[in-house]
Amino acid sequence: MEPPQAGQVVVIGSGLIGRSWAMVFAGGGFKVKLYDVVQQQITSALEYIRKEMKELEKSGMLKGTLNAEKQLSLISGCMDLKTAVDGAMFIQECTPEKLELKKKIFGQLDLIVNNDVILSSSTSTLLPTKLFTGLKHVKQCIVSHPVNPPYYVPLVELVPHPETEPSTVDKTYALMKKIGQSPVKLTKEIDGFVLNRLQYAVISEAWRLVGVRMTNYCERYREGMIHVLKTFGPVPDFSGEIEQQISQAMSERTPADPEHLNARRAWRDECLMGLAKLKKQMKSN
């Protein structure tokens, strides 16, 4: 069994994107500090993360060399972000996707990291220039987007400020490999980055057929989807009757409760667990 890797890593937030980013990171070997400003917050992260590492050994497809306690081991909380990223080599921001509260975030980690860390975001449609302009620390800063989960789904786009340093890039690219993700350089940024602009227009595409649900998927993403498809052509508003009718069809099949939105969950991550199994045994054929 390899030992631990040299070198920290910081998640800020954890939200359901910053608990599956921890867990990579564990996967890898290296050790964790999962920032928060609520200690609950940080106390469910941990009981979840425990709860589904433990599931993922049983199953088989916990990732990584080292047992689920050893990851567990590797994985601690902070509230006190100066004591978070000290020692820290790479930082992985997942706050919620707006842009005040990120820019924010990124101007406190800017009084506070050195001029060797890698300050990284998980937004899916801010634009890096949007985010990092004016940060002293900028040539360190890079947009890494996730599919949600990235536990499950490999799959992150890299995408550069225009002042970002190409050995920023590398860095995180090779990074990214080595802890099992499969990761996309973009040469530069674009509205919606890549796999954004190619969900948006099936959403987009299936709004105008039959229309498509989502309340809570509207409410959170309803300002990105619109600003990027602005540049494909017509743009439904995503809002309205259809959303309500949609909505209220999708309820019927999982309605929008906790309960049952963390079970549809569970349903989908066993669902891509099984996809993963899949792909593990092609590749071993």
Ligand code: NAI
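Whichever C-alpha set is largest while still superposing within 1.5 Å between the two forms counts as the rigid core. Positions refer to the first chain, counted from 1. In this text the structure is predicted, and so the values were computed from the model without any measurement. Compared with the form predicted together with the ligand:
Annotation: Cα of E69 displaced by less than 2 Å between the two forms, core superposition.
For G15, a C-alpha deviation below 2 angstroms is recorded between the two forms after rigid-core alignment.
In this overlay on the rigid core, I246 has a C-alpha that sits 2 Å or more away from its partner position between the two forms.
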The other form holds:
Amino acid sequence: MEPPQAGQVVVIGSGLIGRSWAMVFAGGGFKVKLYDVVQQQITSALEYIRKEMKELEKSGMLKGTLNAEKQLSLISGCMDLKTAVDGAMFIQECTPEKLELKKKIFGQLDLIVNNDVILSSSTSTLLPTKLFTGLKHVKQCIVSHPVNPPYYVPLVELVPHPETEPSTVDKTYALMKKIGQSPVKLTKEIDGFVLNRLQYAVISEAWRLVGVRMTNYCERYREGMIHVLKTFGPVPDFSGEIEQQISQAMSERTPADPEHLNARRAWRDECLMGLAKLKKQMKSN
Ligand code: NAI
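Could you please show the structure of the form predicted together with the ligand, as a counterpart to the form predicted on its own just displayed?
And the full complex, kicking off with our chain again.
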């Protein structure tokens, strides 16, 4: 017997990130409405998803338990926002990184959604207080920041607004686990969240050392990177209370006895071997 559909999700914006999210949710057995204001974007997204899923199925890399045709039958395009969100339990917004546009969309959603659906944004740089403050349904709002493309990179940062209900975070976390992502909860918002703070620190140091070929990246993210880097604190001394906290958390995760350490090392080596294999395959193509 076929597994029942898990529920209905809406993806708003069918660009690079939206189409990948649609595949991830369909892989988890969810019915997906892909909403966009540009019909051609929906058409090309559906074509792209069909091609990708068929190829993934052929190579044995398709996510989930349903076959490609079944997953494809769960995804449909939609150009009417009210119809799209009707009956949805989760909405993932993936429109361009423009504050006013996103605020307008969440404002529209605020007027038509019920008190249960979760309103989630893919934003890379906009803080929840900028996006959601003042909304009637703010307790149902959260940022679920993916890595491009979410189908292949499972990390998702979950960032609540100060008024987001803990149950919204917990439900989003559970949903992300269910669809095979690796969610990480942030307890409060911070410029650049965690991933981009780490990434920007590395990028800015690479820039100081050699400069890098990254014209397109800089065009898109220059302003955001400078903003986040200005919020960095002084050089840490890597000692004291924080050192103790990190050390304790690491010991809890992997106790420092030989049995646990060796198992963790073996796991790490297995992952590295998998990566090396992949790199070799990519080089030979
Ligand atoms: P994109 O430009 O590829 O796609 C945006 C889509 O939104 C387009 O299909 C466009 O037609 C649609 N759109 C525009 N206005 C709309 C509206 N009013 N209602 C519905 N749809 C509308 O953008 P991309 O790269 O997919 O980014 C989407 C979001 O994901 C951004 O917030 C971005 O910061 C975030 N993100 C992007 C990553 C990346 O590497 N591209 C990584 C992680 C997050």
